[in-house]
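Single chain ahead, by itself, as C-alpha cells, in the form predicted on its own.
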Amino acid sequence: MSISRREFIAGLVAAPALVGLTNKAPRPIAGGFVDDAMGVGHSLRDGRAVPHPRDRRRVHVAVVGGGIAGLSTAWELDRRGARNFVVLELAAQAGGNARSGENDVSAYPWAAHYVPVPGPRATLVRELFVELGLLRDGEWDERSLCFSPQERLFMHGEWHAGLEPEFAMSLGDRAEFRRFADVVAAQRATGQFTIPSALGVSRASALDRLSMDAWLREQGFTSPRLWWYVDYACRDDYGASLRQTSAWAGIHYFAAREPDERGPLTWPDGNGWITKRLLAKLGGYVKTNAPVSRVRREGSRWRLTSARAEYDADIVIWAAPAFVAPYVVDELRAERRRTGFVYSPWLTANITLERWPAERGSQPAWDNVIYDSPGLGYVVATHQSLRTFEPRTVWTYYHAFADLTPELARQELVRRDWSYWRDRILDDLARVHADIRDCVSRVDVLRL
C-alpha cells in the first residue's frame, strides 16, 4: 500500500499523541513516615504508666535529652574531666533536630542544616570546631564553608540569585532594605542579640510584648517585598509568622549575625555532620530508646525513672525541649498551665531525585526558597559534593506551619496519612519543576 507524502506527514504530526497514549505509567514512589517518637511522646504527655526498670544505676550527673545540647553537654564534662555521668535519650538516634540520614546517593540532615560562621566571642563553638578541624590557626575549613550559588528565589516564573527579591523591586523597595539594614546596625549595637545568647546585655526589653509585625508598622515599613522577606526568616527561624512572632526575636534572627560572615558552615548532612563526630567521642555515655519519664529528688540526690533503668544522680541536666519538663519533672508539674511557651510544630522531607528536573533561570543553589510559597523550599544535599557533576541528588524539604495555631498544626500532622504529605510536597514543587514527578522515586517524611 503507497502511503502520500500528505498521509506521512500528518503521521508524523499525530505521532506525539501516540506515544503519550502508550507511554509508561508515571515513575512510582516509595517513601513513609521516618520513626519521629510521636507515641513515646505522647505516653509522657498523657502520663500513661511505663514498665519499671529493674537496673539502678548511680551516676554523678545524668543529662536528659541526646540532641546538640545534650551532647554538647556531654563534650563539655568529658573535657574537663568528668567520666561518671549518661545521656539518656528517647528516640533510637541521638541527634535531635541535628539527625541526619543515608542512602545510597547521599547522606542529608533532617532538620538543622547549617551554622553560622561563629564570631571570635563565641569561643566555647570555635574551641568545638578546632577539636573537629572545621578551624585551623584561624582559618575555616574551605571544603565545610557553603560553595556558591548559596541561594535562590523563584519569582515572576523564573529563578533569581539570592533571596532578597532585588530584581522585583521598586526604588521604594530598595529603599526600605537599606533603612532595614541600618536599623538592624543600630540594634546589634545594643550588645542584646548575640550568638550565644549568653555574651548579651541582659535586660527586659519592650521588644518581647511587641509582634515582629507591630514592629514593622511601628518603625514605618510598608514595603511589601520587605514584609515577606522578614516573615520568611520568621518562618524559617521559628516555624512562626511575623504575627506570632516577638520583635525581639524577629530582630535576632538578623541582628545576632556577625555582619561580615563568610559562612554558613554546611554539610551534606547538615549539623548531622557534627552529631557523628561527638557521637563518635561520645557515644559511650549515650543510652538511647531512654525516655525519662519521672525525675524527683530523693534527698540530696536525683531518682531518674527511664525505660531503661533507674538512675541516682547527684546532678541533672536538662537538655531536652523545655515544655517536655513539666510532664517528667515532680517539682515542675504546677508549671504545666502557665509556662507560657508555644513550640512550632515542623514537617521536613527528605526527597530522592533519579534525575534533575529542568531549570527556568539562574542554576541550581544551595537554598532554594518559591516566593509566597506556603513552604520553605528545599536545600540539596549533594551541592557541596566536589565531583563535577551529580546525576542523581536528594533535596531536604523543610515546611512551618505558620498558617495554623500550634495546636491545629499539630493535629493536621496527625491526622494526615503519608500520601497527602507527599502529594502537598511535591505539588508546591511542582510550581517551579514541572517535571518533577517524573524526577522522583522517594520521599520520606519526618513529623517534628
Contents of the next structure:
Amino acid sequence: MSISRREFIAGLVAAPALVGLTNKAPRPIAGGFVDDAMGVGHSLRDGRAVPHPRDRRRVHVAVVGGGIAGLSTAWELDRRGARNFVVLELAAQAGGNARSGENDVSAYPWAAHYVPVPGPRATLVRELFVELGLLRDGEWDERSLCFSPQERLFMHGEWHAGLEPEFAMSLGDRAEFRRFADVVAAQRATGQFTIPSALGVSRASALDRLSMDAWLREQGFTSPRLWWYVDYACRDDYGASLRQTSAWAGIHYFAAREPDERGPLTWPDGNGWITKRLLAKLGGYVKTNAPVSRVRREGSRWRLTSARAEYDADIVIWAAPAFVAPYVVDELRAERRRTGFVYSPWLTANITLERWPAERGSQPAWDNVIYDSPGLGYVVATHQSLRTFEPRTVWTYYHAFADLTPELARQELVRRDWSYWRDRILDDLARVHADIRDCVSRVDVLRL
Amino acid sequence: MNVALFLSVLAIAACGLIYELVASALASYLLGDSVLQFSTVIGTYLFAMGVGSWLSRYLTRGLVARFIGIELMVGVIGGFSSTLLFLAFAYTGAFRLVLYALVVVIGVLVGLEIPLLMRILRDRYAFKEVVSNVLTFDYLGALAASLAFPIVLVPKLGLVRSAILFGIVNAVIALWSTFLFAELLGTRRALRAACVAVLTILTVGMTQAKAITTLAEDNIYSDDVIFSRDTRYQHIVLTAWKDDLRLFLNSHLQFSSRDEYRYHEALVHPGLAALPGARRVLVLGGGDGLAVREILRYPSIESVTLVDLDPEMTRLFATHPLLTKLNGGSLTSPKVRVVNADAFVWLDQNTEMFDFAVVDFPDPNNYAVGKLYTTAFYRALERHVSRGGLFVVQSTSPLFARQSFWSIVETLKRARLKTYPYHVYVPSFGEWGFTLAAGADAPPYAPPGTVPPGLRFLAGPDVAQLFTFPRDMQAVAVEPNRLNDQVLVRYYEKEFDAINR
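Structure of the form predicted together with its partner chain, given the form predicted on its own:
Let us now look at the entire complex, which starts with that chain.
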C-alpha cells in the first residue's frame, strides 16, 4: 500500500473534518467607532473656521464645557441663586468623560465609571451626593457602593480575588508591599495629598521634580510585582507610565484615598448616572453642539463665539480641558508653545456579550485586571445588578497608551481602523477567556 | 524487512499493555490499595501470557487464520474489559473473580500473539532478524502505551473508551492481516466479515460509553437518579432510594424526604402560628413547595405568593407525581400564585404587602446568592411586611457555620429589625438555624403556644425551646453582610472548607 504525497496532504486536510473539528465560520461581531467629536476638536486646534453665528446674547456667566466640571459649576451657580448663565458643550451629548450609553442589555459608561467615597473634606461633593440621595444620615446608599467582589487579577492562568498580585508572592515581595503601605501612610499623614487637592499643601513639593520610577528606585523598591502594581495605578489614573508620572501624582493615587474606604460609588452607567441627574435638573442651561471657537476681551466683558450664538458674558468659567484654552482664548495665545501638561489619549470599548465566557478562578468582579497586559482590564456594567443571574452583560474595556508618547498614541488612534482595535481588544481578552469571540456580539470603540 | 509489519507488532504490544493497565487502574479505583492491585494484576497477566506462549505449541495448522481469530478475540474481550469490570462492580458481588478471570483470558490470548507471529514470519525472514525485530517493536509498543495511558488516554478518553479504542486497534490489525498474509489464507471473506462485525460492535461501544458509565455509576452511588436537568440557572438532580427522595441543586443537598418535615415545620410554624391574623404570605425561594405545604395548613391563609427564579424547578414540583405527593400538591392549590422572578428585583418592582414572609434561599456560597442575604435586601423585604408582621430567614447552621449564622442575624439587626434566632436538628443537615425578624416598632415576638394539627415534629409547647442555644452555638462577634462588603460569603467559604477538609 502506498500513499501519494497528494493523497497524504488531502488526508491531513480532511482528517479534522472527520473528527468534527471543522472550522466554524466566526460569529459576526458588530460595532464601530462612536461619535467622538474628534473632528470638531481638531478644527478648534487648527483654527479652522466654524460657522459664524447671527444671534448675540447677553449672559452673566458663560461656562465653557459641559462635562462633569461644567455641570457641577452649573449646579453650584443654580444653588447660589444664579439664573442668567449658560453652559456651552462642544459635543451633541453633555457629560464629557462622564457620559454613558445604553443598549438592550445594560447602561454602560464611556469613560469615568466611579467616584471614590468622598472624605469629610470633600464638602461640596458630599453636598451634591446628599442631594442625589446617595448619603443619608451619614450613611452611604448600599446599592450605589460597588458590590462584592470589587476587584480581581488574572495571573498564572487563573483569576485571584483582589488587585494586589498576592498569589504566590515571595517573602521579599510581601515585605515590600508592607513597606509601601507604610510609606503611603506616612505620606498621607503629611497632609499634602487630599481630595480636593487645593486643600493640600500648596507649595511646590520636591516630589514634583521626580518621576514615579525614580522615586520607587530612590526608596529602594525592587519587587517586580510592586512595580507592576504602581505602574498599573499610574496607567489607570493618569494614562501615563511610571516615567511619565510625577512622584507627587503617583503617591497621590494611593495617599489621597480614605484609608478604610468601602467603596467606591459606582453605577451601571458609571459617572453617567451623575450626569443624567445633573442634566435632569440643569439641562435648561446647557447648549449642546455649541463648540466655543473664540473667547476675547470686549470692553469690560468677554465675547464668546460659539456655533450657535455669540455671547457677551461678565464672567467666563473654563470647564473644558486646560490644553484647549490657548487655542481658543485670545489672551492665552502665548501659552500655546509652552510645554505644560501633556494629555494622554485613551481608548475605551463597550463590549456586549450574549453569554458569559469560560474562565478559571475567583468569581467575576466589578473591575477585572490582567497582570502583564497592556490594557487596563474591563469593568462589568451589570455588576451593580440586584439579580442573582444576568444572562447577558456589557463590559467596558479600558486602554491607556502609556507605552507611547501622547503624539504617537494620537496618530495611532487616528490611523487604525475599527477592526484593528476590535481584534486587539479581543486578543487581549482571549488570554483569559478563550471563547470570548463566541460570546461577543458588539464592540463599540471610543477614542478619547 | 517490512516496517509496516513490525509497526503492527508495536500496536499489538501497546494493546496488550493497555488492557493490563486498564484492569490495574480500575481495580485500584474501585477497591483501593493500588500497590496490591497493580502488583497482583500485572503478575497474573504476565503469568497468563506465559501460559499462552506455552499453549502456542499446540497450534499447528492455519496459523494466520488462528492469529486473526486471536486478534479479534483480544479486541472484543480487551476492548470491553473495563466496561465489563464497571458493570461487574455495580451489579455483582464478584468483582474480583471477574477481574482475575478477565486478566487471565486476555493474558493467555496476548501470550499467543507473539509466538504465532514469529512462526508466521519465520519463513519470510531470517530467524535472528525475526526475533530481534519482533521483540524490539514489542518493547517499544510497551513504552508508547505506558506513556500514553496516564498522559493522554485516561484524561482525554477515560478508562472505558481507552480500552475500546485499543480493541479497535486489535480488530484493525486483524483486518489488515487478511490482506497482508492473503497468500497464506484459504477463505478470506468469512474472516473479513468477522473483522468488520467486531469493528462495528466496538465502534458502537465507543459511542455508547457514556451511557454505560452512567449506568454503572448510578449503581455505584447507591441511589437512583430519577431526574437530572441543567436549567438556565442550576443543575437539578433528584435521587430516590427506597422511601428516601433527595433533591440536589448544583450538587448541594436541599432536602431528604425522610426528615424534611423537621426543617419545613421549623421554618414556618414558629412564625406563622404566632400570627393568628395572617392572611397573605410570601415565600422567596422554596420552589419545592414544601414550605407552602406547611403554610396551607392554616385555613385562615387566603393567598400564598411563591417567588422562585427557576420555572423548571416550580414546574417539576407542580407536576412530578413523587414530588406532588411529597408537597401535597401545594403548588397547584388555588390559593397559591407562582412567580418566576429574581427575588430582589421582584421586591423592588412590587408594592404588595404580606403578613408573613418565608425566605428560603440556597446557602450563601457565592456572591450572586450572597446579595439575597444583605442589609439592602432585608430593608427591601421589610417594606412588603405589614405592621406587626414577621418574616423568617433560613440562616445556615449555627454549629458548622457559626460565624455565617450570626452574621445573618447581625445583618438583620443592622437593617434595623428585631431578631429572634432559633435552631433545630435535621438529621440529613445536622443542626440548622433560622431567624425570625420583625420591624423595629413591632410588638415583641412571643413563641406560639399551639401549632396546627397534624405536624410530625413540632408540638405547641416545644416551640419556645428552639430559641435557646447551647454554648457551642451561641452568638459570636461578626460583621453584617452588605452588598459592598459580602463578609458572609467569606465566612461561609471558610467554615465549610474547614469541614470538608
